[in-house]
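Presented below, as structure tokens, is a lone chain in the form predicted on its own.
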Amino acid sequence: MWMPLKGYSSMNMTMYMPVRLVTGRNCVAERAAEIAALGPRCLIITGRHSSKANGSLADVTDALDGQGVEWGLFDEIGANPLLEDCERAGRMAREMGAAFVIGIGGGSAMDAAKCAAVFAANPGLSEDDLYAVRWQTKALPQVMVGTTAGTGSEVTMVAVITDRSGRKRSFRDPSVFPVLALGDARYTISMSERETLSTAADAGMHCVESYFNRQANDYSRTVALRGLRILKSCADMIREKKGTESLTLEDREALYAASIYGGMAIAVTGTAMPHAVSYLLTEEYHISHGTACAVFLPDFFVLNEAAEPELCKTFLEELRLSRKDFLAMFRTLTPEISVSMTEKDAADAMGRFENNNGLKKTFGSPDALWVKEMLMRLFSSESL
């Protein structure tokens, strides 16, 4: 029988997520009138290739054309979207008189659309003011069409954008909650195995980092557990099918559902230590985002076992998993990576972990020195 944790109230359910979420096959076409109600003109923001290959861009433009909505296209968003590209997209939206923007893609395209919506409404906004959320005008409304199963950006008020120095940085504001999020898992079928695994790991880490978070409450932990239960079934399927190529559309829909639950969880809490440290692997070693986060799960769990043993016990009981099986679930989703780091490399990175919000929200209070020691234990080139 479930018992309340000491010092923890099940009535703590604070949340705010003003996103109209619609999922299901052909949901873009079915909700065309809702998109059109946002205004007569919009800018579509997406990547160079995937939205064309998976059919999502065609579905969106067909829906807009059918409703008489004029649209422009900015299709130059890459992985880890650059601030300069978001500025250009924002300027394009402003110059064409867009009433709203549509982001099509994974987290990169959706985050870029959020950022462009800010720039479109705030001409001349500086980089510092963007990240400090010193905006004169709230962002243009946004519609998100997700095409990967992992980021959860469809339902969050956060965007992660690579600044001019090459560092991934985030900003958070209620005006970048999308007004409408459309999720059709058909668009994920064309994803490669590596991308499928990395985004699934990202979704799972959102759930875990939200559950073990100083900002967590009963709502965020409930949806985090729901996401992880679904993801456990997906990991079992991937293991049984010896990869992702044989996943059915129903399997893909389950993965997408898990990613939405992860997004709902971090919309309340934000992420914790693994995400904070993962940016180093992504920026300097070109490790895909979800994989870079999942690499740190074992150390994250050790932190929580020491600081919050009862919470860990309850977590595993709720999932009906042993510690071993829980960690094995993520190993299924995490390919082997090759990272070689010297002590100087780790020391040089310590500055990014000083006063880091992700570390502050982590139980056990890891600091920059703790992170350095973990990096050396995992990746030291001296031990090779």
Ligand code: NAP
Contents of the next structure:
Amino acid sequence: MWMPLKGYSSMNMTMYMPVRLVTGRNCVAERAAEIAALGPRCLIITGRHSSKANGSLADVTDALDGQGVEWGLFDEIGANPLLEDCERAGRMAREMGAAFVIGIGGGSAMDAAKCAAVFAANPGLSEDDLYAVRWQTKALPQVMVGTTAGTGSEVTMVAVITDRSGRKRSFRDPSVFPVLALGDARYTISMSERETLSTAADAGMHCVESYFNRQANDYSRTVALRGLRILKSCADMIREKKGTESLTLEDREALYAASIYGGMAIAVTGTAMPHAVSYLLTEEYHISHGTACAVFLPDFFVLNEAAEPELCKTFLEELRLSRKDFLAMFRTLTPEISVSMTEKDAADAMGRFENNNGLKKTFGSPDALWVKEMLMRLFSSESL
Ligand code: NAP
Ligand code: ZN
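I've shown you the form predicted on its own. Could you give me the structure of the form predicted together with this ligand?
Up next: the whole complex, starting with the chain shown before.
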């Protein structure tokens, strides 16, 4: 029998995701005319190596050449992209008269392309104005070709860019929803075990943090659950195959699909406590993004069990998982990390968790002190 959940209405499904998403093998070549319709000239934005090795860059340049679209290449985006690099890419796009940009890569290259599209249209935009979304001219249109299966940046209006002080910060605006996202999971085959696990964990955390989120609605929870169901079978497969090396293209497609569902979920809600705290681990301890989020899953779940026990029960029932199996699924995707913090390290980090958006969206209202205590419980060098 259908039972309404407390504080939860199936008539709340407000969403806005204006991205033309096309997935499937060879979708870049097949959609060449749609790319070309965006203008006569574009700038391609990538990381240094992977897009050349996995075939994605060649597929895009073949498609552009076939349609007579002129293109330039900015291939200097690193992981956790720097504001300065996005600014340089934006300048290049402007100087060459690009009508649009194409981001090829993982979340870093895709977010950098979003940010460069803003700078291209708004030269001289200050750092403060960028993060406060105070710009005059609409960003250039963006096309995304994802090559990892994690961030879902293809379908979000968010870019996470490292500011001039070294902090990862995001901005959110409808003008950085890509106009076209082309998802061909063949490009993800070349990911190492570490990258595959970390990006899969990121996709899973998007689903969980979106489900347990004050902004969640019926649509976002539905896609979050779909992403998690797919990831559960992927985690089983990874455990069975004793790693990611022998994953098939179909398995990679499943992981990619899960990442898109996760992206659709956070496009509505944004993320919550684990992402908010993960930036500390990435900036100070160089832990890759998805792993840095997933280490906080057990504490996040305990927080939700205390604040929203009925919702946790429904969540596990929907997934047809016991609590133990749900947590085990994330353990499969999360390698051991070595982080060691003193009490002073954790106390020094507290400032960043005051008035933090991700914490505000989290049930149970954890505050900066709660985060400090969690960090000490997980990483205290003094208790080793
Ligand atoms: P990434 O930082 O984009 O890439 C990590 C590494 O993987 C890079 O060295 C990259 O090499 C390599 N790589 C990419 N595709 C590969 C492939 N197919 N085969 C082999 N290597 C490959 O990783 P990511 O996890 O996808 O993105 C993380 C970033 O996205 C973080 O900054 C995170 O904060 C952000 N994020 C954004 C959103 C959003 O909604 N906008 C959501 C979640 C996370 P190259 O440098 O040579 O390309
Ligand atoms: Zn993420």
